[in-house]
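Quick heads-up: it's one chain on its own, the form predicted alone, in structure tokens.
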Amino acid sequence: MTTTNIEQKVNETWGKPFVDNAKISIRNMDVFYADKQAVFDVNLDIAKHEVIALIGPSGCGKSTFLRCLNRMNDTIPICRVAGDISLDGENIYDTNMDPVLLRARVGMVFQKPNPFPKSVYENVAYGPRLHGLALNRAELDDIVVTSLKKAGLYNEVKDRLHSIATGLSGGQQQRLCIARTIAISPEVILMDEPASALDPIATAIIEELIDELRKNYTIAIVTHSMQQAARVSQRTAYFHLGRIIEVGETSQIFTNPQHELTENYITGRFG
């Protein structure tokens, strides 16, 4: 395949975009910082219960695209999304939506661990008191032992629940934001890099954690290594030049792409 005829190719996004059950939907969309474009076109269905990977040479449009699925972007002037982009057939940039009550049903992990400089106990509690989740403190207690539980934190910090957070590991404290987006019972997880700072066994739990976390959890995560792309999703989406190239089960992404720049982006010829 010529140069030119990639070039023809990209504008249409080859495999299977689309599910029959369909967690979040995204039709036609296209996102600007002023006046340049960083998102061209795309479309997608994110399935319930899935792990879907996000791939691609750095400044893709992977972390904006994201971004754009709980409204992120919003906190950014010159940003502006169009297109259509729906959760369970609700469209999340509908006036009537508020994206406080939004990031509570789509909640975010980003690469850095950013934990609040309070204790583990008042971390997790965050959210919880925030939208009036717990009626006492016996139910906020059972929300954060849970969360905690949930993101295979608890037995490391339960003797150190009121100590400060920034005091645990970096995986630790990854984990730690892990439970605190889950406390507030997210439908979603968008994961940002969550692992692209941490060592490799502190990867090797979060990755076991987001296999578990499937169950409950519709999750997409951005990650640069294809190798964790591997081992943790069951779908990948590969982006080029801020288009989706091309989607399809993960196994048939790394062993059998479609497209000559899904094919490139995986041997190494370039990214």
Given for the second form:
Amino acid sequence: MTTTNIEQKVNETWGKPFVDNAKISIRNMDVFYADKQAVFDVNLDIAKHEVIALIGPSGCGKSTFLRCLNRMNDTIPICRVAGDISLDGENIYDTNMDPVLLRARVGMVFQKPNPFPKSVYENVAYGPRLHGLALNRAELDDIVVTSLKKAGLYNEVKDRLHSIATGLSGGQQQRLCIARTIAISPEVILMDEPASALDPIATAIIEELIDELRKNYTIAIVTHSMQQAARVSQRTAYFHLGRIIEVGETSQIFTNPQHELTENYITGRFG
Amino acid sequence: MNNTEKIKKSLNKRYRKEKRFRLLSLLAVLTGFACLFILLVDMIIKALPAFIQTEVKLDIHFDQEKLELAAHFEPEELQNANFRGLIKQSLQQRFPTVRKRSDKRALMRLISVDAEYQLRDKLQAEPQLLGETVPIWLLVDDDVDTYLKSDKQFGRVSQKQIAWITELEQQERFQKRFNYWFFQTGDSREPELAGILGAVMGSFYTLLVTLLLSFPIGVMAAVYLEEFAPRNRWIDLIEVNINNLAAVPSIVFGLLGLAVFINFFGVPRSAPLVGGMVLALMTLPTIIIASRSAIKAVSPSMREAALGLGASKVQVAFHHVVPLAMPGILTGTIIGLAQALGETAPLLMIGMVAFIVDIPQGVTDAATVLPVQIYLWADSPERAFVAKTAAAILVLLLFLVAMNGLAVWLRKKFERMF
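The block above covers the form predicted alone; next, return the form predicted in complex with the partner chain.
Full assembly next; the chain just shown is listed first.
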């Protein structure tokens, strides 16, 4: 089924993209890879302490969108971002905005667990050390233990903090990556399909963790699993061919979608 | 005929093909192995005589008069004393029938020219020997040495000399010992005195300079090109040029070194410093290309992970990318250095082919290197140098094996770190 069969408009966003207490607000965002446009005129607010799920078929631009929020796309030379993206009212693509500082404030967890091939301790300590967050060894130890506890991993690895991180299981590795991210106390955590490489049990643990993390962090999560979006998020945005088709309360999106494309997608007829 | 039968029918053919391919591959490996084996065995057999040195026992009377020393003499005067006369005297006593001048000279030629210095050192170490008669083992000349070692087939010895040698042999005055001298001295015109240490030290210093120059420069260049350089036409041009440099004949680098380093900058000629600089130029492309591919092979997810935590580009490169690429970088470096170790042509241009007896003590002393030493010895007319050449090749091969061993060890070490 293609877009042409759908009568409803696709070039404007349905639902409620804007909120009052926005942590990140995105206005008229376009993303290009060389001449090819990947994201079209996206308008969205991400509220404080919410989990927003970004769903949509493969290649719809949701990962690209996510990676623009902490300027990870800067590393791709052909990528160009237009429009306004602001974090607490500051434009993150402003020349005054330091991408290093931005990425310390907006952390990221990737699809594939990617711990550094170092010890568990070193993995978590890397960020705080980088930014000089700990004055001495005791403080650093404290940050590492607290972060591992927050990520729900401490009990499993407390006896092997100094053995190599790549020896952990996939789910543990992913939680280690989350611990590593929260060790520098970011304000926002971006998650790009964090559970797609994990088994259902590890996924469940990660989902519980996300729910727990919401108290302190703002989270944007890209996922292919509708159930996961329904379980962990408060709001959901549906992406289609580079546009946000519909945004709204997760419960509303999944029970009463307003756009036909959204409905097709969540009912499994599409994508 | 259904599909299963069709597949079954084709299976035999496929397996035959596979078997053929496996056999051919095995044959290729065996051919390579056989060549290596033949080379090594040939080298070892040819080199063996170089590790053995013949000595002759002569009864030396440390006669003060013959030494042309006054009754009371200063220790320094020993330096110029006539030790040659002692040998002459001893030989005359042993062969009293030799009267003719030319025969006497032929008789003296049985003994190495170094024998008189052996005697001098002996007397300096044990002054109480003055006036005594003692049997002493002295080096024989290389012609005699070759004659004895080759079962009397080769060696430039006259009929008369053969008679004397036979006589000495019957008195059991010859002994063969391990030629430790070979590993302790520099080059010499006399094969029995020529050693490999000068060339080994020359190679060592040259490679040290090469490593110190080419490793940091090569790795930094590779890191810049892979991690920081913008993608534009200039960078493409640089890339093409680096790849071209890797294929430039090495003698061209030698000419460059001669023109730039020696003539323009005035770096001392024949020295490991200038040799190392030239070889560093030659090694750079190899290191850069190997390092770049090692850096390229580091998973992008490592870069993302570090970037996502707020690491700057330099931090990403030096905390994560370079350590992860290190095994590959080191392999490339060692391959480059092994190439440099075997390089002769460019060093000929910058004067490292000179005949140098002294063992170099630093990077600015005149020196030669192993491959050039091999070339020099292979070029020498004396038969004994054939064995020396093979022995030098063995030393060079050992050097190479040691370097490759080091590479493997470093690889393992760095891989274990992660």
